[in-house]
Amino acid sequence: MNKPLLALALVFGIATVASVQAQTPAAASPAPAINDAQIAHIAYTAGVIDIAAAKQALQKSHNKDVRAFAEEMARDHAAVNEQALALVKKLGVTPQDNPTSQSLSKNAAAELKTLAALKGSAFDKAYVDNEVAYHKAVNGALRSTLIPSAQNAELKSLLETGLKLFQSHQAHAEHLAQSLN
């Protein structure tokens, strides 16, 4: 899947969970709101996806700037996921798989396959462009759906901290993308 489609799938998948109720006719039963267990799973899945992409970049890229960025992505997303796992354990919450998480994983697998076929500067550019699109989508979903929907204050705080970090990732990816053009 190419980067715009992956970003759209991410935004659509997360936004759909929150907006189905608003689009449901009054006579139909409303869709359940997204809960903290689902939010935790979505956020964790998004991190796992970016770690996998970073690992692929570290295997394929020879560009020192791309590799440094990939190392940052792997390190930072692993750290946030560790914090998330510690929090759900502390709260006694089991992250709940859901259609959004499943869609994210499916789309990411397709994108990794697409990137695997690329080499050299074509890979570097496609990887970084995907990171720009992915961080825009994740940051938008955090702002518009995940953070507002989180009920637990500690989960909400972790998501807000993650958003700040991921906004810096987006800016770094955008800068790197410009340098690769």
Second form
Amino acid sequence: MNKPLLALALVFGIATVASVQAQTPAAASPAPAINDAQIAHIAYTAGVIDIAAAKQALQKSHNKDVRAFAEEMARDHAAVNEQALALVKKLGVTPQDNPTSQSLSKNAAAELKTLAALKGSAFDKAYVDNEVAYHKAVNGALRSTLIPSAQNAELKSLLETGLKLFQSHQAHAEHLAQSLN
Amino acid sequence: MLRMTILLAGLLALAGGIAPASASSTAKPPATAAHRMHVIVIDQMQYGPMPTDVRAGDIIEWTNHDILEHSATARDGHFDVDLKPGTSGRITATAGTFAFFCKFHPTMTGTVVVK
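Swap state to the form predicted in complex with the partner chain from the form predicted alone:
Time for the whole complex; same chain goes first.
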């Protein structure tokens, strides 16, 4: 199980971006640890990852509640990513790949592989437990790093809306995880 | 011509008077002294404050300010109002206490008391 790794990867990835930024010459005002193009990429990647996990769950799970949760994840993250794409297009920003996005994708691929080997209630429990951990990690990153670092007001607002949404997802996942125990 | 206008106006008034509350309409209901409209705003994955002093026959309207689709779905199956982003939906209140939730986000819940 790579829940702690996932959380660490998220924090480490952001720290890596910050480190790269810190090596640039000092400016009159301190540059943010990550720029808006990188933030947009991270947020979008986080959504894509959860949609992929949801699609896997919809293929493998027969549990009504787990399937309803997965449908919620696929629908909501697609809607948020659609908004994010519309916003970056409007702002003329090209999302920029970065170590955080890469770490997220790498860990998510490993998690998908782990879950693919499970069946039945073992899969359901592992999927939902991972969703709890994943939303905790993403919400923590949004709260402590991504939202404070966002420079554009509209991007910051979308991230804040996303945080509320993902906190609701986390609550749903935690409730579901309890019911599966 | 005048007769035709009066006839048309009468038909429109009749249609408006008997039309059931629409789940997708955003038009304001006719303002009458007897029945009031109570709006519950959905924002940031939450139902706003629940209206108080709701009486049977009043209109309850949900307005979705979120970027996601929501619903106001009665626990007892009495109503199920779908709310696309940026839209409103309404019901005509009947006496009782009714609990509702969002069928897409079950952590969103609310309860309205109708006298």
